[in-house]
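Given as structure tokens, the chain that follows is alone and in the form predicted on its own.
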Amino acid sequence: MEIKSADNQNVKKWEKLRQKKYRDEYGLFIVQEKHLISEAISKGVLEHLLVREGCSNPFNKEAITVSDKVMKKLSSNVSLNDYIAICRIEKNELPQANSYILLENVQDPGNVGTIIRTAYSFGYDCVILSEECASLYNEKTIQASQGALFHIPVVTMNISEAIGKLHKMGVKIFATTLSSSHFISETKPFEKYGLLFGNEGQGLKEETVKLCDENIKIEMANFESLNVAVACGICAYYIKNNLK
């Protein structure tokens, strides 16, 4: 199959996937770059594979050949993509597990993607995003995650509801905040736990902090706060290797 016109109805539909409301409506999202497309294929979420005319197909999957104009219309990268995947959104359920990362209102998709990558790298079982977080399927989130979103369950839900459900599973929630906190090095071991991180500028909501079991902070000499993805990396590594 070939699509040469950028005015093709499917192309117009796929272009809308840059917006969250249409990703939600169609249940689809775009993946760019060869290694990320390979991850999506391995996950089994591929719906359509688009290959730019003149390029070979390295994926061993049936593909639609598209013109440069079509690829340009669908690409967000500065350089023209050779491949694009249209993928299916699969809803994850909150799993019963031992370690979680929770994000409340983290707005930067780069931060969200980096945190998902960090959680997967350090062996966490699940990432929970509040409904106000940057979209999991934003192209920058996908890029920053480097494919980790295809390997670790990521659940989007009301954060208060998530904390309530985790408590019923015996999970202890640590809020990362400067208010009434103790240092992470003073944290006592606990078998099941979740680390909660807040908005880049405002931190965690006060009402959310009240739902948590303990407040923790990172020892620092100069600044009082760090980029949320950096803070997550430090806390996630330390807690994972010391709460045993």
Second form
Number of protein chains: 2
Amino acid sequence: MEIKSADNQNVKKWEKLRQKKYRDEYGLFIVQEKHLISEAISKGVLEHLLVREGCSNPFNKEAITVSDKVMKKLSSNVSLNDYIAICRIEKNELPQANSYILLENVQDPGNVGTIIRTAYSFGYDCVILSEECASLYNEKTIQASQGALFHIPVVTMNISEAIGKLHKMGVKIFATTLSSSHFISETKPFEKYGLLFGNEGQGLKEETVKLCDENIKIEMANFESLNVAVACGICAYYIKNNLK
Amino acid sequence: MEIKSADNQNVKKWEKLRQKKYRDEYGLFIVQEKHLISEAISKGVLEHLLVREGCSNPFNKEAITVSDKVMKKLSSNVSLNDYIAICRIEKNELPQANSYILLENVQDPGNVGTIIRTAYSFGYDCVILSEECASLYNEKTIQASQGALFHIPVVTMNISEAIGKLHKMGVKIFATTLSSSHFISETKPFEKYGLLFGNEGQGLKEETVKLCDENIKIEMANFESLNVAVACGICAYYIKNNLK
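Having gone through the form predicted on its own, I am curious about the other one (the form predicted in complex with a further copy of the same chain); can you provide its structure?
After this comes the whole thing, all chains and molecules, with the earlier chain placed first.
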């Protein structure tokens, strides 16, 4: 199959997938980098593979050949992509597991993606995003996750509801906050736990902190200010590896 | 003083400060956010303060009133800035100190800025950037540093030369690399040390690793892949706080 015109109905539809509203409506999202497309194929979520005319297809999957014009319309990169995958959104249910990372209102897609990458690297079982977080299927989230979103279940849901459900499963929640908290190195481990991080500027909402079991913070010399993905990396590493 | 025309010679000059070449030539850089401008003023590097017409000046410094057109030309933000500071680049010399963070060819200005923020938060004494790193005075570096660049000396220099000088000061260098390395939790502390991190995709150059005293890595369950600013945060925290 071949699509030459940028006015093609499918191209117009796919272009809208930059916006969350249409990703939700169509249940589809775009993947743009070669190694990420390979991961999406392994995961079994590929719907359509687009290959730019003149490029060979390295994926061993049937492809639609598209013109440069079409590719340009669908690429968010400055340089033209050779491949684009249109993928299917699969909803994950909250799994019964041992370790979780929860994010409340983390706005930057780079931070959300980086945290998913960290969670997968340290063997966490699930990432939970509040509904106000940057979208999982935003191109910058996907890019920053380096494909980790295809390996670890990520669930988007109301954060209070998530904490309630986790409590019923016997999971203790650590809130990262500066007030009435103790240092992570003084923390005792739990068998099942979740680490909760808040918004880049405001941190966690007070009412959310109240739902949690312990407040923790990171020892710092100055500033009391870390990027949220860095703070998450330190807590995720330390609690996984040093509290056993 | 007042500048209304976007064709004003100074405005044309300042606009060029988006490019590293001109920042180096003029010895100037742009700061765009209110709290960052305050930090630049405290640091004593302010050359010109521009305030958009109709806005009050909260800085207690003499300002140039500029038109919306001028502000638009100098702003990199989508929304118009109310204030812009033109600041003087001050060269730092490599200080005699106890703890350093060194970066080789870290390309993303967000990563460089985030690492400077982390270094300052954990009380490191100096950050050293190789000449191929993203520029310290790139607007995204400044933004991600959250002003930390005004508090901690940052030196841009050849990385082999930096390691040589640090060795002469009795500073041991830890290279973060996956090959022939041991885990950070198995590392013994030194009185004076530097932590060295490499490029986002390629890591450290082999010849640079050879110059270092110890190779270290972070314990991971999967993937062996972390964002460089996250990896730096974990090592910087752990070595500063847990190896005493």
